[in-house]
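Below, in structure tokens: the form predicted on its own, a single chain.
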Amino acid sequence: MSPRTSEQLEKIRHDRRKSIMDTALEVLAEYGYANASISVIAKRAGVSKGLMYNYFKSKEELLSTIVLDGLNEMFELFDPNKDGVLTSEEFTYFIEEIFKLLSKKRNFYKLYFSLMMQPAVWKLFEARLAEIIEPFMRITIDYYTKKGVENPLLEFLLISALFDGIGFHYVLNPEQYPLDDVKKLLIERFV
């Protein structure tokens, strides 16, 4: 058997911090974040404990590569083409998109809520999150000056409030939520 390349050690680690990261995810939305501890997960993961501080030094950076990993991944669907000006088409994409990840990655987004509601947890990651949704902020504030909405930012806050409530709402109770419905009347009323 021949030693592994470098780009086969790379891929294995790639792919155990995945698998580490995955089961973290579920660990962390079945038993929040205060409960789960790296034992658990480590075990749920089949690596041993001391590995896993091989990939995230302590349970807080876990956590932050998380959720701003699954941020990251939702607002790369924002202002598809990257340049700056969001279309009413553009827009469209984004809700459709973020609502098939919500159905998607369920598990993310209860995490997510229920951190929300940890003002202590969610300092670990406050500043890096206002990072990224800062050009979302910017690219929506100027999509609905352009539309000559009287108040912008306004818009914008009451847009993010709903993606927010729809999410909570959709996560707590997904059988009973209406999602392509409330996806639709969100299009036709904020696009």
The other form holds:
4 protein chains.
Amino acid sequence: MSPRTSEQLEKIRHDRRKSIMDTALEVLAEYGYANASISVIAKRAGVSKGLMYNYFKSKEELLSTIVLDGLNEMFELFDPNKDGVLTSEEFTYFIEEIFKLLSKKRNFYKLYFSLMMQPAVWKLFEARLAEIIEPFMRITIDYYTKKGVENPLLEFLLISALFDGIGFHYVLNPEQYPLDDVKKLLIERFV
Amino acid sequence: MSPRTSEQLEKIRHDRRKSIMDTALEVLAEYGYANASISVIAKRAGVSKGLMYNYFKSKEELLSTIVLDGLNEMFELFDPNKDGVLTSEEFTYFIEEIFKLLSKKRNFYKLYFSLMMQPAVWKLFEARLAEIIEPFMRITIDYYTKKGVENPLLEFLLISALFDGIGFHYVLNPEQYPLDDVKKLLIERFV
Amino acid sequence: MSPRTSEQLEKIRHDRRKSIMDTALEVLAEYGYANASISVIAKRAGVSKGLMYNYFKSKEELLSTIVLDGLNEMFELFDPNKDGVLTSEEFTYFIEEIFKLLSKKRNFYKLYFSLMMQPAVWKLFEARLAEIIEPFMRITIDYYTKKGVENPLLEFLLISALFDGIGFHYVLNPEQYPLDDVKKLLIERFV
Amino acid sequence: MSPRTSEQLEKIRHDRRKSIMDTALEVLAEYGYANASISVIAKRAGVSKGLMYNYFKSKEELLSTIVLDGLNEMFELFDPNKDGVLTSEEFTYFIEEIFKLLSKKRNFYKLYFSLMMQPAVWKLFEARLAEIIEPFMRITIDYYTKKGVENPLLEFLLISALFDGIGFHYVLNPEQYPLDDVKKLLIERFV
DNA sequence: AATGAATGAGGATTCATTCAT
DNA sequence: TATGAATGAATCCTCATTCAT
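Okay, that was the form predicted on its own. Show me the form predicted together with a further copy of the same chain next.
Let us now look at the entire complex, which starts with that chain.
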């Protein structure tokens, strides 16, 4: 019998990888980083422990892949035409979409918040995160500058603190949080 | 020398307990929750591993004691005369003080944020935290109601998200964060 | 193209087998026995892991094949006309050639020395090695007997210890070892 | 009850440490480096796996402690008055004693030879070994120089190769090796 | 003949906790 | 009260080997 074609292999690898990442995110969010073991992830993903290491060379790599993927998905919503300029429609769109993402990907945000405070882990994405945040910061500040806001940097700090604070509170108690109302208020006040 | 009185003994116990807690907080913030071991804490506190268990019956108990103590210290600043009514002076005072605390107790807040997201840990103070938060929430909503704010609950959610978001960002990068400016803006907009 | 004849197939098999063995030896010497994995050998030999097992039924077999091949190559230099009698010219020739081999096949000797001391591995060729050594021993003792050496067995033990000792030292530090000088001295003293 | 005195602790630690090292040497020699697991060593030493790490911070450290200890014991026999000059009595004494050690500590030599060829392991003592060997080499060369030997360095290389070669052969087949006869011959020819 | 995904047993190591002293 | 030796379960990770394709 001939060996699998490289397309077949590619597909197998891609699917498995995705399924491991999905399961891992679920388990990480459920148990917290400290208590989510490769063992449990593997079992729940229906995969042997050994195979995990065929796809991710360490627990750290698995983790940082998940986190960076999630962050990218999030920041792609910002300034979607990537022209470096934010219109108020784009800003509204970003807020709308990010709130959708927040409820769709609770697990991811749970993980995100828990990881940011763990020094050992934080180092894994510190650099990459700074890179991702920089254009977000610059463009938002430009936006507020054009709007004539008195202190655009502070305005940026407030809204980004709100994003994180709201996310934080939401994932702690998603059932009861009035996400839509908060979103509306945010758009009114900060766009 | 005469044998120590029981008050002296009590004081020794209390001081030692405090010193273990302080060291533990320091180590937890430095290494992160996952990597802070009882061994390291004991060594740094100048105490034997065995003795740790004389003061705290488990690592979990040590942890939750630290966190609850910190939260109490924080919420005692709120409505300081405990008459159940917040004046705008009291509100301003609270914000001022809480920002002082934030920079004085960075380690605590680092720990606080990292723990809030760890399901296993979260369970330890979930109940107690709800209890602490309830009057804070109620009184703040009353405050906004009296001020005629349109949606007092939402206003409360916004400001508390801001507290956490700002704290979160500050502990991630304390050197560069313009804490005072942010505080002023917060008082302007939310008192 | 016409299908390959069975001789061609045989040659391909033989060449590939040889190439796997060469690579394995290289990897074993580079990483040491404990750290040389089939994976690495396969990758470096440009062959799939699975195919390795088509050529050698286990890692052990690959190992013992390499070692026995090397030993054979070595002992073929001894008493080259295979008449069971060693002349002093033949002895000199053997020493000359074995020193050439030593520097040409450093990797092999490195492996050889490391394996000889590993009980699990040693068992694999213990029997076969005894067989190889026996004529070497017998003929050398005859040689010394004829020369009138007082204790031919001891003389044999000394020179064979020297071969191994020199080899041992040489592979530990091949760059600086004065192999040629040592060789000359050996011939002077022991032929 | 009062805690153990530090002398008691010292003794406990010393004894345990020794017993772990003895067992480890035995197991390492029996299974070979590649197959001797901490698990097996712990079990045979009647100790938990965890405790091993209380005494040696890694498998590597355990190993290198054993090896360096053994080497020290060996080289202490050389030039016993440490005046930097070797008399022929001292040389004879050294050879006598080293042969005694060889048969008394077969396990150690077995380990020694197997390790010297493992690149990863070798690095652990390379430096320290060079340091140990240097005076041995210098003093022996002086000795031969005074005796008027033509090429003292070569003479040194020969005798040290013999030491290792004989040791190598002896540990491979200790029952049948005429250690005493070889020793006598060595003294005759090289002192 | 050839591939590499997949397995699973086994390895080194860590650490909260206990307990004899 | 105080010590730190000792435990053992759990963790991450490696690798020879198998097997569907």
